[in-house]
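Take a look at this single chain, the form predicted on its own, given in structure tokens.
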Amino acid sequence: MKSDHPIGIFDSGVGGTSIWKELHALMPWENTIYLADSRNAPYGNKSREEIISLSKKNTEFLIKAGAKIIVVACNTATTNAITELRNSYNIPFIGIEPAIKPAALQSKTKNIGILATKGTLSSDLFHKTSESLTNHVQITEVIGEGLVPLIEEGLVNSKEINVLLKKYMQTMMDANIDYLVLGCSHYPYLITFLKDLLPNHVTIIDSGEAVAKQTKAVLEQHQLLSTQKAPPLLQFYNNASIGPLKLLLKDYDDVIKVDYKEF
């Protein structure tokens, strides 16, 4: 592997988009190769198998491509495949877990809320890590069924992903919340709407910073940091529309390259 060499990425669609956007302002020299599977989203209501099998193909795919470390930018496909992943393949992996640690240690009402998908709630990973913080809070978790396919469907701003949002909010409000944890890389992008059903005090986190400095070190431990003085290449491939992609990544058209691509 070689330090010009890209980042990759992957997730079930277009939300790690939002984890890309993070690795892109904290190391805009790097290269970088991302991969949404839309095809096959959402993967939170698939079996522990069907992950491991899809986040294989997507390593696969973007090993051939010459990736130099692979970011899963999926809660879902890190709690359940990463350790496989980690086992499988000779290359650098970064997770992204739902962020509750940080969220637990610093709540004043002792209570928090994660928004997540039903195969991030249900994994062995997430189980472990809500357990042992369980003496120090009171965990809510809300399964936000039906917001990754609306957001796939590029309808982040619709009437539908509102209705959703005011009742999984209500549940937490009930909770006495005062930090949101969101445990899908899909729902930073609804961050805006969130705030406006929730009450001031409550702190929303995701992990997406975290992830970027994570990765950023894991790089310069491998010595792989780009040191490239040529414009980077941006390269983003969705297996079923590319709309919602270019939708949510309007900002940076003038320098990525947004393609349709069997994988």
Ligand code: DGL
Second form
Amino acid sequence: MKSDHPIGIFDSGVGGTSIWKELHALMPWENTIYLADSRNAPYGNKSREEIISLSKKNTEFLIKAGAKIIVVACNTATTNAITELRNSYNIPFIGIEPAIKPAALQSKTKNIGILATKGTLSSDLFHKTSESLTNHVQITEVIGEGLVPLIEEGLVNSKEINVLLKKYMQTMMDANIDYLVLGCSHYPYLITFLKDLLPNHVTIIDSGEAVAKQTKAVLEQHQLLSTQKAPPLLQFYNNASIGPLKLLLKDYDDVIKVDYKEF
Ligand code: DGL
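Moving from the form predicted on its own, what structure would you give for the form predicted in complex with this ligand?
Time for the whole complex; same chain goes first.
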């Protein structure tokens, strides 16, 4: 594997671009290929078997495209499929999991909240982590039902989203949380609205920056960090429509390539 090969990234849709932004900020010289499987979004209500099969399909596309490492920029796919992926393919995988551990360690009210998909909250991997923390904190789990489809439609700043967030954040405030963990890579796009709905003492955390740091460390370990001097090739593929992807990446318009592709 050569160091100038791309970092492969996939998500059920456009949300994982929040992780891509962290990766690109930390390693601006790296080539990247991002797959948005929007045709099959949301993954959050699918069975574990379906999530594994879609994750394998995305992985095989990225391996064929020459990826040197794969970042699973989706909590639902990570918590349901990463063990299976690691057992099936000979390539390093980086996953993303809800950061409930750091939240639990820092919470003063001993109440933390997690907003994630049904698939993530019902996974064995998530249960294992949350069970190990229940002696320290009370964890309020809320399924972000309906949020991913709206973000996929490009309706981030919409009345529909606001109505849902108001309801979900009321549950969190009733539980007296002081940390809100975002357990879905689509949700960082909602941070501004969440801040408006929550009291100032509530800290919102997501795992994007940690994932980027971990990816860099693993590339370093395998001596796969890019040494190229030319501007990187930053490719994005969507198998539904490219509009919402372009909207979320509008600040990068002149340096990225966004295309429709069947996969
Ligand atoms: N971005 C995915 C995650 O982090 C989306 C979930 C979905 O497709 O339901 O969980």
